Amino acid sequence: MTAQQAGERDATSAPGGDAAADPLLSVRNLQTHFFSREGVVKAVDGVSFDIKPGEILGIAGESGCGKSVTSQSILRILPRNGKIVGGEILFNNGDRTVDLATEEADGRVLRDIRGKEIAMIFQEPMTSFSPVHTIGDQIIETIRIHQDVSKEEARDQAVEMLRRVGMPNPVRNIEEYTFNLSGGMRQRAMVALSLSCRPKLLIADEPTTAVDVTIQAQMLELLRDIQADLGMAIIMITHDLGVIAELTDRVMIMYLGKEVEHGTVEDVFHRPQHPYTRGLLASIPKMEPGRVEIEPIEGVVPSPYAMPTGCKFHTRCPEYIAGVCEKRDPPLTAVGPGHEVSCYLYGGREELE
């Protein structure tokens, strides 16, 4: 599905989740920095969102934005140079909150969380498995860390589970190896790893972007099925509007760090407001009879260790306000119910004064 169809989504099917319900994860004002002799690249610069049970929020924006290291610090599984230095997770497990910015990334909370409350399909299969041992192995024993099963009852799981994915002929290939699976049968294999212990929360880090359109078309299908199967919220985090089209009910967009533009995906892609979603838009490729029609963003992305002052879009912005823009970051305003644009197009300049 392409961007333009998300009307289309939007008009035959209601946002998932409970509105009613509290959130399972509460991100607030997040700040994850990486450290090295070059300086400090704030990859992750105050960023909030909720997402409740059984709902899907999309997170979009060109590659460098931050939104993989928003997953990975969800997790606490950011490369050693990476660090939280402020904001808050909440995870909300059913019997307590948990601050999982304030836990020990090695710790036991943390572990028990992972893979077993929250689970993340990575973009690369090959470097989600151990090509020593079979995928049965790594998908048996991951069951067996969250649960009190014996290895005949976990492999039952394991199977049932392939099954479920759509993995063909999963009594033989469980006993397979990474490197003798096609790229569908692998990616099918991640998703059973991950939802092996049925998690809360789903995790899809760039989950098509290594695969052909036809995997990719079968794999939004099954992670459409499975969460309404299993009633989990689910991450979806990727550059490509189409899938946040087909997918998502929600939509954060990112640019350099920074939330610029979160609502619905009915809002976003049809009353989008920040010129830079605006911009995303006019990028897709419009196929008409003889031409390909592009509109590229104009300027490119300023240097992670040079970033400009105020908006960082500023410097690329089409409707740039000279004396405004650069002087501090715009505050997020409301522009509809549930829709919300930080640009100063639509208020904060009194702040400024």
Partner chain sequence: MSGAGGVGQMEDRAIISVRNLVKYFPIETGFLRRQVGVVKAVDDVNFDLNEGETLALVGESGCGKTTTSHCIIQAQRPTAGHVLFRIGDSAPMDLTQMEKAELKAARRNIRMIYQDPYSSLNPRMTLLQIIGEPLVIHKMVESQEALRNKVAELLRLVRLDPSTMNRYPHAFSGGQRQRIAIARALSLSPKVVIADEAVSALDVSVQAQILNLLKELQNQLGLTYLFVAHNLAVVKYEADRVAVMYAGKIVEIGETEELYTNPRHPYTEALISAAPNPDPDTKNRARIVLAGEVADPGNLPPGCAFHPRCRYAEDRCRREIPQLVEVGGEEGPSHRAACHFASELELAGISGGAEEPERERA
Contents of the next structure:
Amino acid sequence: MTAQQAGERDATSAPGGDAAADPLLSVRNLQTHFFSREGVVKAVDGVSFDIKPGEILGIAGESGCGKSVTSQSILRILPRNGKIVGGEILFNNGDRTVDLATEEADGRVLRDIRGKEIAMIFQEPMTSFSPVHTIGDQIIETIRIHQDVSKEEARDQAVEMLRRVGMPNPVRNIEEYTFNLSGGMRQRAMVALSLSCRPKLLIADEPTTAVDVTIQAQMLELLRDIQADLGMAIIMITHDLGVIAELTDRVMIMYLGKEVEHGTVEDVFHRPQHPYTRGLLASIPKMEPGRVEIEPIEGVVPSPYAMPTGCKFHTRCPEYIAGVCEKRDPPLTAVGPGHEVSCYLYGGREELE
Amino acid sequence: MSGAGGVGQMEDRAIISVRNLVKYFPIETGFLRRQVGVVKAVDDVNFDLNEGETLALVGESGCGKTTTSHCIIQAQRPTAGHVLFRIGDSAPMDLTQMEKAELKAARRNIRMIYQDPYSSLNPRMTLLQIIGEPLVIHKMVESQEALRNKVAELLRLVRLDPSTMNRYPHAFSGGQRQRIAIARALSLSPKVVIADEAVSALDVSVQAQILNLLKELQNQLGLTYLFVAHNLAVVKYEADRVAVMYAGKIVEIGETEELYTNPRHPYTEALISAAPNPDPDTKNRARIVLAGEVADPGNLPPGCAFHPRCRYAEDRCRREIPQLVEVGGEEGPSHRAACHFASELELAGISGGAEEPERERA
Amino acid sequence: MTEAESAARLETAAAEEQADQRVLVASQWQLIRWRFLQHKLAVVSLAVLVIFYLVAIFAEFVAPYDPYIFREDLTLAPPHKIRFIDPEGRFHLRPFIHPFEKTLDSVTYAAIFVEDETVLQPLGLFVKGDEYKLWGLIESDIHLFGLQDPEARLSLLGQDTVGRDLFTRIIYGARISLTIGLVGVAMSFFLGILFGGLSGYLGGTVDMVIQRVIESLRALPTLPLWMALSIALPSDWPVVRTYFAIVIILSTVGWTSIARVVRGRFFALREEDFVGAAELDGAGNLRIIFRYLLPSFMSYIIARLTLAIPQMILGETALSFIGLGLQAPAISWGVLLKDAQAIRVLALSPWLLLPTLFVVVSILAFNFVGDGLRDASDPYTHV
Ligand SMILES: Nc1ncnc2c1ncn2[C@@H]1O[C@H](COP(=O)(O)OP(=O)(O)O)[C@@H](O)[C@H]1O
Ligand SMILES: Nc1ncnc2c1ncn2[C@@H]1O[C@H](COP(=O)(O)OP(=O)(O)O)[C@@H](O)[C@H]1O
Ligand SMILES: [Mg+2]
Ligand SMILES: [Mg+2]
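Starting from the form predicted on its own above, please write out the structure of the form predicted together with the partner chain.
What follows is the entire complex, opening with the chain shown before.
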């Protein structure tokens, strides 16, 4: 099975989502490259995944593996030198399916979807807000861009949303500026802003990376609650496998712009197959009584300007098969229901001959 | 030499003893820099760093970990208190009382590694210059040849290729840079290394390499580490003893295993509970999610600084500042906590631990 | 192979791949040069500037005439057409001109210059002409180019109101106009580093006083400040003294921005971990300043300075143009432009505005070079 075919695999059960439902978002063999003076960076190079309504999908991997670029591609908010050079991003927008990859980045369709159907939260809450407007003004404005409601109605909705995300005093908070808020409250305000139009999909790019554990715990609890409450799908992007395990239903592990493994969290965490996934899990010390061992992955992540051929991980892989791994990209191979791995240990070698 | 007579003695095994360490920063406003308050960044901190051990300092950002380590090495002068340092059987010296020249000598034995491997190496110097700098300053090498040999040896020690010594830091990745920083710290053969969040900025796979490297070097060279971190899982792996800080004070200190399985301060319990566990089976465990945010050391609540977030708080906690007192058994190793109810509360630590799930292949 | 060795092998293998060897051992200045060379416009501009400065340095030799020798008969003569084909249609390898014949318009009595097509005056390289002393030292009468007949005059860019060769005067003017920027910037650089450094290094009261002075200076609008200061210059000062006075006036404001940058960088760098680490290494103050602080922002300051030069060139031009800067007999682009003030001149002798072109070109060139340097000056932002 090749990566493209893998995209068309039938939907297998996803614990959090509705198994029978059509995917809300279906990314097919996405390729996003950057063109700079130093060369071409294949930041995302053939990534496919589905997310169903109400499901929580995790995208994990070390820094620079293309997690953020994947999310920026979906919303078409790439930096100017970044281009989607291949693949499809099919978004099921109620009555019709649109390919976000080929729409005009600032055209009508995307402007309607961005913020309303698909919303995003970031690591740094201040980037979501303008410092010169009150939180309320910004939420109200967002609501009124996408919905035909009066100012008062929008205001009521904004207060309600701030209350839902656990702001202590929504009626007062609505008049405040973000710089007056503490870090944790800013995070909550950002979530409120992003959810103000009840999006079907929320993309969270490392929302807890810069905050302390206790605030992270608050944030994860908030996301869990609000997801149960509003039922939107979430793509959680993080390098922290702990966060993935705590929050998500399914996970996709990335390495250097490639999808290496993909399955339910239970499958991927308890039965990791790809040597990279196994290596990552073995690198994290466990919070368990008694002596814990860790086993690092040797070597360093190659520079994006000098990517290895074949399987991107072969330079660090303890199970590297000489004469095979450096030849071609391994295809995605099913190793269980809804569990796929891109590694020659599990098949795909026939195609090399 | 600055004697340390009368400021408290050092325990037998201690190489550094921190006694009543205080660091306040004035809060100033306006044109005339009027002082309107004070940030109690470190407030009466006491602990001993024993020879050959790894003591971790954990806590959320702003709790005073960096300030404590800076005050130990006198990169910042403490407002009050003493930092006693002793090599072997010699008399303890008080670093806080030392003049510049004396400090320069003492700092050969206490070295520091920083968090950000990108800002801690001068981009304008080669590895040879960076790692060799302390050797040159302390006149530890006679010739350029000896310097090169010594730097090559240090590079091998941290598992870097000595032939790279003429390269500039920009040619290295984050993990490799951290190795370079470690080589620089070790160049003067120190006794104590203070690692301030030395692995926090690294990716997990590289972080694991550095954690193991630090452990190996400790075994090989008999180093003592003060390991500052905020990641509890990392600390569990790396440290022999742990001191938990909150708002400028140590709230609990004890042996790692004991502190994690049997925490005696509600803040420690909450920290342990909040740490995300990379195991989906624990997804639905009951978590303690602390409300509110870390106390502002510039505006501390009365009584126990943790009481506004503490689910066990009672009236006494709002009035009285708890002292750090022994809570461990009579004979066991010391375990101290600063909570009025440390001996009464039943707090949960890390639990039974799911068996290592077998990792079968398809 | 032990585990350690294999780890070391992996590390280097991967590091090897990261970039080619050259970059790995490249110093800061090499990286800056490589990045600068990628900036095409900046490289071209740099070439233009190098040519301008070479011409200014060798003005006596490059200029075909003496800037003060005037020919009444050629007052306000237009530029010659350089020709290769004579009236009979024959091609000449060597370019030539037809000399002007001056007549008077019978109605307006204005001078009209007509080419005398019967006479061919060929151009040549290294021709004999007016005598000069290069840098006041080397006596010669050889010029880079000119008409082979030393008596005739080549009007490359026209003649001025008293019949002096404009091209010659623009070249001599470049001397003052282009160097005033450099000297002014050197001065700003010195003052900026001195006061910025003091401010950043000492902090406290010194810092506060210097900052207030800087703020007051910057609060004043630049051009009026320059004007006010230059009005105070006695008009009978010799050229050299006026020149330096103008430089000082121009740098009154220039140094403040450098000082701010230096101070800001000092503060920022003192916070950098590598400076803290050097202090803990036991490095003394001087070592820290010269090995850690200065090298870290020198490249940036140089880029800033390059961007500051055009302002000075413009300042001189503007002051001289309104008569408050240099005065004739000094020759600068501003002084030349002063001649072009009359409307009549603009209409009939537009070539008198040509110095503007040189001002614009040199200013643009400095800006492009400065941009290129600024982008290249921090080679570590990207790698
Ligand atoms: N604007 C850009 N220009 C060039 N390369 C970029 C740009 N943005 C991101 N990249 C590269 O794309 C790759 C993936 O980046 P990113 O998606 O941000 O990683 P992460 O997984 O840490 O979010 C990296 O190698 C990064 O260097
Ligand atoms: N130079 C300083 N001036 C004023 N306040 C400071 C300074 N350095 C640190 N602080 C304050 O002291 C407290 C402790 O800081 P720090 O030791 O850096 O904490 P940590 O390392 O645990 O994150 C924080 O509230 C911080 O804002
Ligand atoms: Mg990212
Ligand atoms: Mg810190």
